[in-house]
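In structure tokens, one chain follows: the form predicted alone.
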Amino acid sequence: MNARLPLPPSLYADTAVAPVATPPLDVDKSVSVAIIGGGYTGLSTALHLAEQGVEALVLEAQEPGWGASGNNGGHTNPGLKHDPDQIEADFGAELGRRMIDFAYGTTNFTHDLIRRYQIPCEARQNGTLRTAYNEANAAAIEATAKQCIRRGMPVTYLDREQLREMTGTDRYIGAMLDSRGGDLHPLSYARGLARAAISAGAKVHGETPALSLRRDGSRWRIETPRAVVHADKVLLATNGFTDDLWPALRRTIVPVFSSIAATAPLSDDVARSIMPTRPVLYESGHITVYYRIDQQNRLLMGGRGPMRWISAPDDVAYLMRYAERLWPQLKGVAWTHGWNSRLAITKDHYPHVHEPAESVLISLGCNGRGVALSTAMGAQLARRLIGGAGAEIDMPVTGIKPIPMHAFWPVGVTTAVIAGRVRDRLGL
């Protein structure tokens, strides 16, 4: 039997809506689609399958939202890591265009779904700022903005003075504002997605890890601690917690911890002096720092932290120091929470969709854009699971390619984080 782990000690765990019941699976089941992983990808896919009358069952090792889905920065950011022109160069004009339209539409898709199911998760759509504090990054962001504007997107390029008014700091010299971005309470959203999926007819079982997966005649057999699932089709959606359930899959991603520190609620005056219009923001640097002010006036600062679990804001003291550098008025403010979880980074920084065997689909590697991207991917994956290989989706379906020298990733990531912080501090 697996031991149930408590939620990471986060602000979200202390403030989320109550979870829906997702009891462990304790009787054998036969279903159309079994989904392994109860984060946003798995839950959204289950919801979109159930909406179309397809019997879907989610197996989650802990509880829905236990991983990065319930512990991320809470940003709903449009787009992919790469610029639109680069996407079209990498995948061709036709698929590239579809990928761009899909990826930049994920935030509207997500916020529309939240409204449709009335999910209580503090969702707002006040825009995403991608900022630069040196000339090279500012030029790159301006180029991105021009590519988006050329495609008719609601994007604006902002100068230093405009950014000072929007952020309360003179740190930034240029930024792209995409009005489609926003934020939400990640764990409340995960629990709301689970509730929506269940209400639509899906089954969701927590504390039910998939221990093995193999062919059994024309179907797939999944062993869990208490029961066996037989399924016509299987989706693996384990992202940063991918293990060896499917051969070589774990070696296609680098699991990276992303950390967040949160203040106590700030006074209205201080909160307004930082982010008066409440967009979310992420910096373009060697090591990304991202932040937002939530609906209770807390500042949530995120970035790369230790490559281990943390449980207190002192574990990411550099984020608190950086916040005080941006806004000296924060000196003396209490920081109440510090936590993290594992994301999945791919070598090419694109999301990966695989079909390694008949009736098996895999989706992972959100590269830090998981909230909106994973939600919208659920509809795409449901389409593929229903229609098979003939059902086109708006992302490439590729083969599994393990990352060379994967065993050395912990050393590489730690070294890159330290070096990146130094280069950012020096403005290089």
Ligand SMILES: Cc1cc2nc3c(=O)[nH]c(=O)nc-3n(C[C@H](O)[C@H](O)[C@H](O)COP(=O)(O)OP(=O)(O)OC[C@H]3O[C@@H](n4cnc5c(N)ncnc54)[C@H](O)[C@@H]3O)c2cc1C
Given for the second form:
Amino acid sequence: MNARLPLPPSLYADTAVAPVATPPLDVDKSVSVAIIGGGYTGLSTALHLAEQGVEALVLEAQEPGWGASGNNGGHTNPGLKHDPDQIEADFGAELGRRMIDFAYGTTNFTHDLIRRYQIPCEARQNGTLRTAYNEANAAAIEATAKQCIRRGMPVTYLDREQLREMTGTDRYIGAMLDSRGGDLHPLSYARGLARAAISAGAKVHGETPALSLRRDGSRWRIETPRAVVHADKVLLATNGFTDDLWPALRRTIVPVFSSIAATAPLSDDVARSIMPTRPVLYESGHITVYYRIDQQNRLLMGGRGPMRWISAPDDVAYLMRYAERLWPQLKGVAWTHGWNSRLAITKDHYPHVHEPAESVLISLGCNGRGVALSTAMGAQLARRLIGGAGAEIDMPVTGIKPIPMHAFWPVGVTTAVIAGRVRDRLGL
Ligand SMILES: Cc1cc2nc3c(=O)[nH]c(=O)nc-3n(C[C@H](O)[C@H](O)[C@H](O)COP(=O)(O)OP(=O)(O)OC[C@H]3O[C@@H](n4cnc5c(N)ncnc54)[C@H](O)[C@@H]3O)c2cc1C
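Take the protein just shown as the form predicted alone and give its structure as the form predicted in complex with the ligand.
Every component of the complex follows; first up is the chain already shown.
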């Protein structure tokens, strides 16, 4: 990670607000907290530390938002991958309830933060739709909706007829609508978070990869290409780009590419015929497809794609074909961008927080739903790093457990994606 890599050729890179200056670190520093990774996790933690007057310094190998944070679908989705009942069964009533409150509160937290700092990132809260196109998934989603409603959440279950109106297609037979969901411009948001963190007093350095991390007496020593950082505490927030900085950490996640294709702005009529009320939507299926229409009427269609970097819509032609199958009125519309980035999947599909040594915290593995989760997690990580009363966080803090046979996982994931695509094509 030495030479600076350009941003992926995304719609966002072409349309984001200008970046704030984050010059490479070229003098040695001594700080309270060093944060490795300048995505939402690292930047939000830095902002929340700075708000409390704690000196925080972010080291980002490329530029803030270069990773998943500047290239994702832009959906702010409440909750975790698992159902509320499952979370309580896995972690017990007390921690389970705190995890549920936290995870389903992440979107309001994020949209409040955006308003508080007036971050210009096209944020809206028009709801998240989680849809099913077969009976088994519809039954599972209805059960999830009931669990949410039982806990007093603003969730409704929609049937085929209601979904036809909301999505302009008859593909879906059931869905859960959570009114707390929404969307934003991911790269503008990442840049806005960096700006807010810096204004609050944090230091953010781009083009500054952490090359090594080791104990130095009671502190930590981080080597970067031009300077050394000494820190009382360290947060690793490298998610799908996790390397060998901390032993075995790379083997606790499977880094997976997700891809997005974007159209040119659609006419008002076509955009309205697809999603008149502009929620965000993800499908519950063998491979997840997710989409939204942005504020310029572009359709952004996301899903699993090639497990390598891509640079054009043709690299994810199946997403375009799938969109045209859902809405034949799209035939002939121009697709202007195709890009991807890497996210981190964990074996249990929960986000992971580790504290593998005194004064070292690690947070990774948002499993494809990290826009709001990583933002809200930043506030919790900041509390934990400050310590004392209030250091308790609403996620389990677990040991580092490498995935057995990790080297074979990417092959397994690719096979599952391909199998899923074949089954989806057959309409199973
Ligand atoms: C295509 C795609 C679509 C997605 N869609 C959605 C969505 O719609 N909704 C949702 O909630 N989530 C979505 N996600 C997931 C979401 O983007 C991530 O969970 C979230 O951005 C993770 O933020 P992060 O800060 O933990 O990691 P990242 O944003 O990936 O940041 C990690 C950073 O660490 C840096 N780094 C790595 N190693 C080092 C080092 N040694 N030294 C210094 N820096 C280092 C990298 O350069 C990178 O910038 C999507 C992800 C992808 C890839």
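Numbering follows the first chain given and starts at 1. Remember, it's a predicted structure, so these values are computed and weren't measured experimentally. Between two forms, the rigid core is defined as the largest C-alpha subset superposing within 1.5 Å.
Relative to the superposed rigid core, residue 399 undergoes a CA displacement smaller than 2 Å between the two forms. Superposition of the core reveals a Cα shift of less than 2 Å for residue 27 between the two forms. Residue 53 is not among the residues whose C-alpha shifts by 2 Å or more between the two forms once the rigid core is aligned; its shift stays under 2 Å.
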